[in-house]
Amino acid sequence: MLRLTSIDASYGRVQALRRISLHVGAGEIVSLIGANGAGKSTTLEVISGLIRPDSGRIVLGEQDVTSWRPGRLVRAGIAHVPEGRQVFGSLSVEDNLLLGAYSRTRSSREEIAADLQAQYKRFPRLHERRRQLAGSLSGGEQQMLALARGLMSRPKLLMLDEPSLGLAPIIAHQVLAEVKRLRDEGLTVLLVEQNARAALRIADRGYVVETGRIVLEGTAQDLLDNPEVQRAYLGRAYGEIWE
């Protein structure tokens, strides 16, 4: 589905991505785990078109989309879910689903009807809430409405920035376990998630971000055993709940 190889990136005079090298599969969650500023995010917004490589190349598909902008790339197939949630606040949740499916261009008004009424169902809380201003909902359903608007674009690889962020555990698990859902459906995830044990759960696979470096990789269970990574980022109280 998806291949970056030795990409570089930077902000201004500061790099921010070394050589970073991954894959994700058709049909699988991979997970992107580090420390705050370890180069996650920077590494999606890499992929969505937000931030130019200085080297490397990205592969979508068979496609060389390296050069793409963000816009073709939605149309390509890819959706990025940004951290924060970053919904439209002074518009309604129904607004925000709407403009969720801007780039499909070809689709009609049915489909498009049809795909809000599938969001609703999948997320009962929005359709009640669908009148109401995005700004004024939750944390929780904030985040629900950011991945609903992102499925809008009928994906085939949804890209999540800490959907579990600022969430009360059991809301952030309900997130996490839609997530899984989605997989089991079919779509392709690439996840950043600062909760290393709940993201690497739900996973196929995961990499090990430190400083712009991808710096170990694996299955989701071996990163799970590995005692480095227990150390360093499987704090016990903090991954209780995802047991």
Contents of the next structure:
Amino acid sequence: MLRLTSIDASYGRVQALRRISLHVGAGEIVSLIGANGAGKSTTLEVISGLIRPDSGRIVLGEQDVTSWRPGRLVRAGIAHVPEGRQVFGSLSVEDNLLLGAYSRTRSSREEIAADLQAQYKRFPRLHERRRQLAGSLSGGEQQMLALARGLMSRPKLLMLDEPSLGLAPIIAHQVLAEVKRLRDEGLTVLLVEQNARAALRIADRGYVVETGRIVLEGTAQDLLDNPEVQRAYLGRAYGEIWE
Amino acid sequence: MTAVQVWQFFLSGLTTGGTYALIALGFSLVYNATGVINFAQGEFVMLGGMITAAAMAAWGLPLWLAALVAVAITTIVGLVLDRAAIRPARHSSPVVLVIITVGASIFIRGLASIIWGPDERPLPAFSGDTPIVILGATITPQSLWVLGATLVTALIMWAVFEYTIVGKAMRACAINPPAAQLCGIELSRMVSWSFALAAAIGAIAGIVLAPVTMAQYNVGAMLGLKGFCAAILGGLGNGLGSILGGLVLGVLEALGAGLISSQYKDAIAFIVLIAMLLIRPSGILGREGSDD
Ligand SMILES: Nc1ncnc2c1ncn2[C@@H]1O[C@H](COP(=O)(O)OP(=O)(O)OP(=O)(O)O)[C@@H](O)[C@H]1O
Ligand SMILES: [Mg+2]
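With the form predicted on its own in hand, show me what the form predicted together with its partner chain looks like.
To see the whole picture, the full complex is given below, headed by that same chain.
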């Protein structure tokens, strides 16, 4: 479904990604794990078009989408739920969701209204708070809103950047359970998480990113069993929360 | 000074204030979309009045049609300004972009003086000159036109931003541009919209004001500065604040001119601007450290 070949990207003179190659198959959850500043968010930003790669190729389905603008990539089926949620705080919950469907110029009003109801059914909290300003929601609710906003574009590929960041463990668990459910409904997911154990628990495959490079890849189980990964990313402290 | 006199100054202040409010709204629109203070905003006001006057004189168009033509042409000028001057430099720092708008305003003013010459152009009042007496003070029908235009424009803008998806998309761009892009909103298109709206609103202000002050190629600079003061006063980027800022500034000016001396009328706006920047830089309605 998605394939990155040898992507380089930089912020000014700082090179953030070096020859990143990865692929995500249809119906998979693929997880990207790595420490702070490893380049996970940058990888997602390159895929969603927020950052242009210096070199390399991005192919979605059969199409070369390298250097497409974000709007075109959304219409092509890529939804990127950014790190830190980034909801539109001074707009209502419902307006945030409707803006999620902004790219769907070919959908009728009724179709979008039906999808809105579907999101409310998935996240009843959002329905309760639909008239409230998004900025007044709790962290967990904002994450649900960001996720639902992404889904409103009817994506084929959903990219999530640290959806559990800053959430209480039980809420984080619910969010990741929802991600798994979405995959079971047929969505393809690229999941970035600092909480490697939680991510690998629901993922099919994973990549480990270190200082802008992919240093390890494999099935989620292989990575969970890998002593290097255990030492660097699966400290007991995390583990206990997630047992 | 009697109460009636104060009331009189207040009423005439509201009239000029209405114009300032519309100009301030134009500043806020472009500022929200681009982070840039568009110092060519005053020239849109000048164009509104000048084109209307010229279209009536040269082509014999009726007022309403000449006004429509003026709004349309000014809107196109706004779009061209965006495409030709702002967009090619969009990766530059805001300071560079602001200087580009200053250059554009000088260019538009120069062009206007070449096309229409240096003379003042009168525009007839829309519905006569018979003053209306309200509680002892008089107000011209044209003043009511100015206030009406302000009110209607403000209401339309409010409806656009509150109820249309394009309006909400423009707000989303102002709040969080990357997140807006991830929703599929094209930032450059929203910037075009904001320039078009700002130009149209500026033209409307210029058209209703022209019968009061006359149209001339060089009225844009001062009006633009007054509108800018009003925008800062109300909180740059805040729509309701812009309207309030405009009305408050107009009233302060009129009262100041009446109570102190009309020589200081223009100075008052700048005193207000400096005071505001010192005391409360975020404006009357701006929140401190706000993100939108
Ligand atoms: N806007 C920016 N300007 C300059 N450098 C940046 C910028 N954003 C990120 N970087 C640098 O790029 C590198 C990769 O950052 P990135 O945000 O992709 O890391 P990450 O893996 O997502 O980290 P985190 O877990 O903290 O979110 C880091 O070295 C970071 O300092
Ligand atoms: Mg990150």
